[in-house]
Amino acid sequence: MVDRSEERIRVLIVDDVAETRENLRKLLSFDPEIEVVATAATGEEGVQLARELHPHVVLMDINLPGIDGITATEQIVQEVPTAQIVILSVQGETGYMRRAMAAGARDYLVKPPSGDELINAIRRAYEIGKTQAARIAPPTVAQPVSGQPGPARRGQLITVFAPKGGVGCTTVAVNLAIALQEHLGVSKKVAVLDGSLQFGDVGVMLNLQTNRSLADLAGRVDELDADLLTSVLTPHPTGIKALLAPPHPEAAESLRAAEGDEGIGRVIRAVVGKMLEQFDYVVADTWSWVDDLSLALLDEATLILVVLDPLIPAVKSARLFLDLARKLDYPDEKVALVINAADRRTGLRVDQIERALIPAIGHIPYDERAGFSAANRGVPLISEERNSAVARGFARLAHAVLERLEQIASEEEEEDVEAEVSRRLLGRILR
């Protein structure tokens, strides 16, 4: 088996201009984790090389002699599904971008991209391809040290994910958790988990002054029990409890160092499993990257809320994630959209977004002043201005989330009943 920790990202460059091919090759040669395995001058040659070399990422120009880059992308996606396509084009119009995304491209960059922009796009595409490969094997779930099965999972995990940063993912996660607690009352318990290890902001948004965090579990996942988990949770005046990200990036690295890059997913699955034994609902905030940590939170979720704002880059990223979710075999009902700043005048209309993607489960109004004030003071929007349109938007979102969770639970119960009926029928036939 290939050691992914030492694997270089194999890149194929397809461009009809020799100078461009050489410039890209030289640029990527400075990154020791990237290897340019071949270059091609035509779409046909690019497709053939992709078949032969199985690169991780293909940098594809749109305007090519023979078949164009869009057609070549479609063929590679069909014949070499492990290859991820990043389109490079001098055209920045949204029409070209939509055609590229429809053909199966993972990203779209306008020429000439900066070095950081290009390398980040390659890494994002590679990580998406790696998570697809990881889905072939079933996830490993950590077991208690005693080897005895733990209590049955009773809670439900709601993972809040934004494929593009800066659209309010943490704001949605924090306010949703509080809205759920207010809607359900003291009879139910709600927690929020900050899954952005290095730069998590849940503590800032809730104005929680504590050193207790996920970092305190470094190297201790095998002894994780209810008491240890409770010791790292921080209560909030609204009634929810928070499991915060480490206070410093280096503390986050200590957690990764203790468990290894592959083990961090195991840690998160174990932590989530233990939280769901104690809480009815856990809302997980994430960062805009699909890695072992965020993939664990996505896999374990009963419901994934994909947050975007009404701007084309966010819509494009959300579409890519919805495509990835289908390839990861997530049921359609498991994934829902939340449009933040939904009535922003400079953005797309909600109906345009929903036609391009899927209907949204929640629309949060745009209120820049209230948003800045809440973030700076550490007072969640739903608590800051309880009668505002934004607060009402989060209350409606909480109600819609609970309805979706009930729908999912009902469908799962029906499937269990059908399976039991089939089992009993088969038993009678085999007597």
Ligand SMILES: Nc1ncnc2c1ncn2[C@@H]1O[C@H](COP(=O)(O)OP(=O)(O)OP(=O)(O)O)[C@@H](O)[C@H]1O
The other form holds:
Amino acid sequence: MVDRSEERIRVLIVDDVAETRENLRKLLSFDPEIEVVATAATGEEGVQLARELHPHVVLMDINLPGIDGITATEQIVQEVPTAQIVILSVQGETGYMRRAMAAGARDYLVKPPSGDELINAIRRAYEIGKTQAARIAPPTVAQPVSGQPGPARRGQLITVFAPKGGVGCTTVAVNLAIALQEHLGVSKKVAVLDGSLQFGDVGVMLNLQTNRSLADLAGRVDELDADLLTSVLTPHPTGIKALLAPPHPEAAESLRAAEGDEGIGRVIRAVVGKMLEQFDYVVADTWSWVDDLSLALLDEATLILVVLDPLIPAVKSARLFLDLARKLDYPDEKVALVINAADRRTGLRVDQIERALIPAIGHIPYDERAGFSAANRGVPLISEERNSAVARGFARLAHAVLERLEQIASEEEEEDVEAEVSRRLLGRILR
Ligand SMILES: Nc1ncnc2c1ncn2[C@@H]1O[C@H](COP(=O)(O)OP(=O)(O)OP(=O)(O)O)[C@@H](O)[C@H]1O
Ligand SMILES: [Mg+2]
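Form predicted alone done; form predicted together with the ligand now:
Everything in the complex follows now, all chains and molecules, and the chain you saw is the first one.
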């Protein structure tokens, strides 16, 4: 709900058809919390008005004379980062959807939208803008510790782990990465790292045809710099970048062998460290057992998402993993559950699982049709249909993950302050 005493949601409409502009304006006039501050007939005019008026939300058509809606979106995202863009396009232009999202658009509606759809999308975009503005205010980039030159880690690692295989670990990792990118827009960089070394399938799920993979780093970890890292990453149309697992198990073994006794744990820590210098969020997929590789990814993570489906074997394995996490001294807030296929009728109820374990940070519904496209055509669940329950489930998960990361960061900050106070007190006592 918008606080009326505070402000109304200021909307800019960009569309070349006068009738469409007028219809949108009329639809929005029924909502007292929304104010149309201006309309523009071209992309250039839209960018100019966005610069001058700083609207909260821009409704952007795709086909425009001069620069198109996607280019205009890119320019507004760069120049007026507080403005949230909602793309409006006619049916059949869904191919543009990915480009629009990669350009930093916040949402995508098919024309003509219903009044409810439009108003809900505007409210959602406005709320996200507010949270983003609050997040931008304090410096989020970690500063290098004095005396230690070189680029600091700026990002955070989210490791997705499923102690029972086949429950949707890779699905959650890949779709969460895309949902984070969509939620945060182009100003933030998101990557996915396939830590399922021998039979990793992030590349298949994203339909990436490439030879680049972790295997290219065999014997080269000590020379790993930003350029070498970039050369092994593969971009995806959604804007995320992927560091894929070796293409076959033998290549995975040569990567392991090249590192000798110190092993794959060292490789993966070095890779993660370098990725976190370049990316704001790295989401790591893992295989289903705890060894030196997955342990490195679990240790390095700010947040671990434990994926399970609502069946007894997965719940039992999740219980065992939660116990292990305590033994490893991971703080409670570092570990969160994601229940996949949560609505499966033959499964346990979510509340039963949460009572047996811990409350989940996300529930993802089962979507047979999207699952089929994901497995056979490499279309991530979230991209199959924008407004599907599964896409919304991942959008909510992305939001909850960001909230948890913020909570962890603020608790760490408090601890730092407390440690500093104790250090000073101790200094005074000992003087
Ligand atoms: N919520 C869902 N709705 C529909 N299909 C899903 C869902 N989650 C996962 N799937 C499908 O289930 C299959 C297994 O998922 P996935 O590969 O993500 O599991 P995994 O835990 O990574 O498996 P592995 O242990 O083999 O690595 C895939 O074909 C995927 O598309
Ligand atoms: Mg997997």
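Just so we're clear, the structure is a prediction, and the values are computed from it rather than from any experiment. Residue numbers count along the first chain shown, from 1. Only the largest set of C-alpha atoms that superpose within 1.5 Å between the two forms is called the rigid core.
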TODO: Please check if residue 58 moves between the two forms, taking a CA shift of 2 Å or more relative to the superposed core as movement.
DONE: yes
Could you check whether the CA atom of residue 376 moves 2 Å or more between the two forms, using the rigid core for the fit? no
Next item on the list: Determine whether the C-alpha of residue 80 shifts by 2 Å or more between the two forms once the rigid core is superposed.
Entry: yes
Shift in angstrom of the residue 42 C-alpha between the two forms, rigid core held fixed, comes out at 84.2
